[in-house]
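Next up: a single chain in structure tokens, the form predicted alone.
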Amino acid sequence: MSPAPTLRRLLQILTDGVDKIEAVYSDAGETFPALEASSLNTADPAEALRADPAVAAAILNIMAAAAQISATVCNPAVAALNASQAFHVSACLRVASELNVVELLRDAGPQGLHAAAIAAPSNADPALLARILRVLATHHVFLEVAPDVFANNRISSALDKGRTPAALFANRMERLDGNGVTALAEFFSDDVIKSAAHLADTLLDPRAGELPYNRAFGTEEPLYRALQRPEHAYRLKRFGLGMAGTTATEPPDTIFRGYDWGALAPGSVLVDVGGGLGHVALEVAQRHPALRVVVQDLEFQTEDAKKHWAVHFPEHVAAGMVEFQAHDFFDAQPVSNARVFFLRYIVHNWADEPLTKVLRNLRAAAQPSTELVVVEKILYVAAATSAGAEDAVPGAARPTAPAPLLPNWGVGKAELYYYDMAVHNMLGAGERTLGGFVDVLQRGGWKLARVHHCAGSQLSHLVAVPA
């Protein structure tokens, strides 16, 4: 096919997407939020409408088509070199977060602040900071409203930590408490970017058991063990807050867009395996308070989980309907009456061999009626494929992008592939295709029974039963 028809078809996808968004917003009496807005109000009905399935589908097509048009028309050498330098955006974003730029600009309002005023609280170089913020503004994070004068936009405002600049500069350990998205962004642009720089090295010069993370940080310890050292207290806290922040990229009710928690009988036991704070199980229990919950994680996490539940659902704690267990999921599972074992963002952290051990421990403790609910993102491949045997699992089939878009929606779903690389670099694991889930579940003694793809989200709920 010649380039011109392809461009026209991509343009039509863009036009159709914009038409759909305008129609939905017009019917609701709303206007699509402007990028230039100096603050982000997640309670705004116009923001909430982005989760409407028709709008979400249009957004995905628009993102994919816009990126594919750019790739098609750009000088190939320029495109390749731009890709090779994308790390500069990450590095600049971390600077902006560490220097609390978003919060300084929030107080300044839409007129913005000169780089000299932004740099003053941290004694940073104003000229260099202006260049750093200009990189970000060029990528639509912040606005440059006048030469060297910057203001927030909707994207930068998503990183607002919710505290005064003075409080943020005064207490580093608590500076990320107000925004898990910011904690996750700093983790990506600090630990992950440093590790990613060694990805090629570990392929060209492999050493047994060594990951990019190990080479970057000069340690033989796995990430989870290293973070428990006292000198890494800030990194550990940032990591924990960042994991909780993953929910902010999904619709707020995503956990209820798949598995039917309401079908569980009163008194059913839900075991949140490796649950951290147990914040998602807490959402389930708040909606279905007749469920009993067991939150399991390493000892240092269970203390934080107790505090979290005491604040957010004290009634369940007082009623004895939630238990906090210090448990390593590589050891035998102590709960033998679980109706549901719940694994959210756990499976992608482990390669097949160690994950199989975890799954077998759960299988050994399972009853015939026990279900395993895995909440993860399922990888699409970028090539057109015919249906495989795993697609026959109820609910497993998924649509693909309309031609001439890449079947996996390309850049529209880039987040999924970034996570895949991040998890490999840090932990030696990654996201899985549907076939990959079927295989590892079978090795662990489970059979994939059905799949729920959560509307408006990249997450899926994979439900397995004892094999």
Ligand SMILES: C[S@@+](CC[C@H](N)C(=O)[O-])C[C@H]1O[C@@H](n2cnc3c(N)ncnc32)[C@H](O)[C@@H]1O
Contents of the next structure:
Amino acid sequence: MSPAPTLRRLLQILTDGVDKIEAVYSDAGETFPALEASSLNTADPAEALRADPAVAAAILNIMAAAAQISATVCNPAVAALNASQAFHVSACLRVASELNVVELLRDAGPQGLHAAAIAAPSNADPALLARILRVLATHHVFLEVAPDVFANNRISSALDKGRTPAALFANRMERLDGNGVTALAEFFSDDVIKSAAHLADTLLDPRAGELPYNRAFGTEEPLYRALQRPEHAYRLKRFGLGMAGTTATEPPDTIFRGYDWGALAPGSVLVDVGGGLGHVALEVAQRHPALRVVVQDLEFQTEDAKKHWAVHFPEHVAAGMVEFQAHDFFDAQPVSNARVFFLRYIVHNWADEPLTKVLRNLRAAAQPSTELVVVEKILYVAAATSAGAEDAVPGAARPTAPAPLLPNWGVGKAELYYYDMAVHNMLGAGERTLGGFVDVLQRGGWKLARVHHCAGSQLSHLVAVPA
Ligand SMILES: C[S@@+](CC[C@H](N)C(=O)[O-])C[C@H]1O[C@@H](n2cnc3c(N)ncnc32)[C@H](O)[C@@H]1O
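With the form predicted alone done, generate the form predicted in complex with the ligand in the same format.
Okay, now the whole complex, with that chain kicking things off.
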């Protein structure tokens, strides 16, 4: 096919997407939020409308088509070299976050602040900071409103830690408490970027059992064990908060867009296996308070989980409806009356062999009525395929992107492929296709019974029953 029709078809996808968004917003009497807005208000109905399934579908097409049309027209050498330098955006973002730039700019409002004033509280070099912020502004994170003068936009505001700059500079340990997205962004742009830099080296010069993370940090210890050391208390806390921040990229009620929690009988036991803070089971229990919850994680996480529940759902704690168990999921599962074993963002952290052990431990403790609810993103390949495994499991079939977009929506779903690399670099694991889930569940003694794709989200709920 000649390039001209492809460009036109990509343009048509963009036009159709914008038309759809305008129609939905017009019907609702709203205007699509401007990128230039100096703050992000997630409670604004115009923001909430982005999760409307028709709008979310149009956004996905637009993101994919915009990236593909740009890739099509760009000088290929420029595109390749830009890809090879994408790490600068990540490195600059961490600087902005560590220097609390978003919060300094929040106080300054739309007229912005000169780089000299932004740099002053941290004694950073103002000229260098201006260059760093310009890299970000060029990628639509911050606005450069006048030479060397920067202001927040909706994207930078998503990283607002919600405290005064003075409070943030005064207490490093608590600086990320107010925004899990920022905790996640700092984890990615610190621990993960350093590890990713060693990916090729560990492939070219493999050493048994060594991941990019191990080579980057000069340690043989796995990430989760290393984070338990007292000297890594800040990194551990940042990791836990970051995991809670993963919910922010999804519609706020994503956990209710799949598995039917309301169908569980009162008193049913929901075990959040490797639950971290237990923050998602908490959301479920807030809506369905007759459910009993057990939050399990390694001992070092359990204290943080207790604190989290004490703040966010003290009623359930006081009623004795939630229990916090220090439990290593490679050991025998202590709960034998679970209605649901819930695993969110656990499966993708483990390669098939160790994961099979985890699944077998859960299977050994399961009743015939126990369901395993796995919350993960299901990998699409970038090539067109026949549906295969997706046809065989109820609910699993998914649409693919309209041609000439990449069948997996390309950059529109970039986040999924970044996670795939992050879990490899840090943990030696990865995301799975549906066939990959079917196989590993089977090895662990479970049968994938059905799948719920959460509308407006990349997450799916995979429901398995004892095989
Ligand atoms: C990616 S986080 C997911 C946390 C939580 N499920 C969520 O959705 O936010 C993985 C969790 O697995 C826990 N974990 C790692 N190894 C574990 C083990 N051997 N036993 C129990 N939990 C473990 C970690 O401490 C961490 O809280």
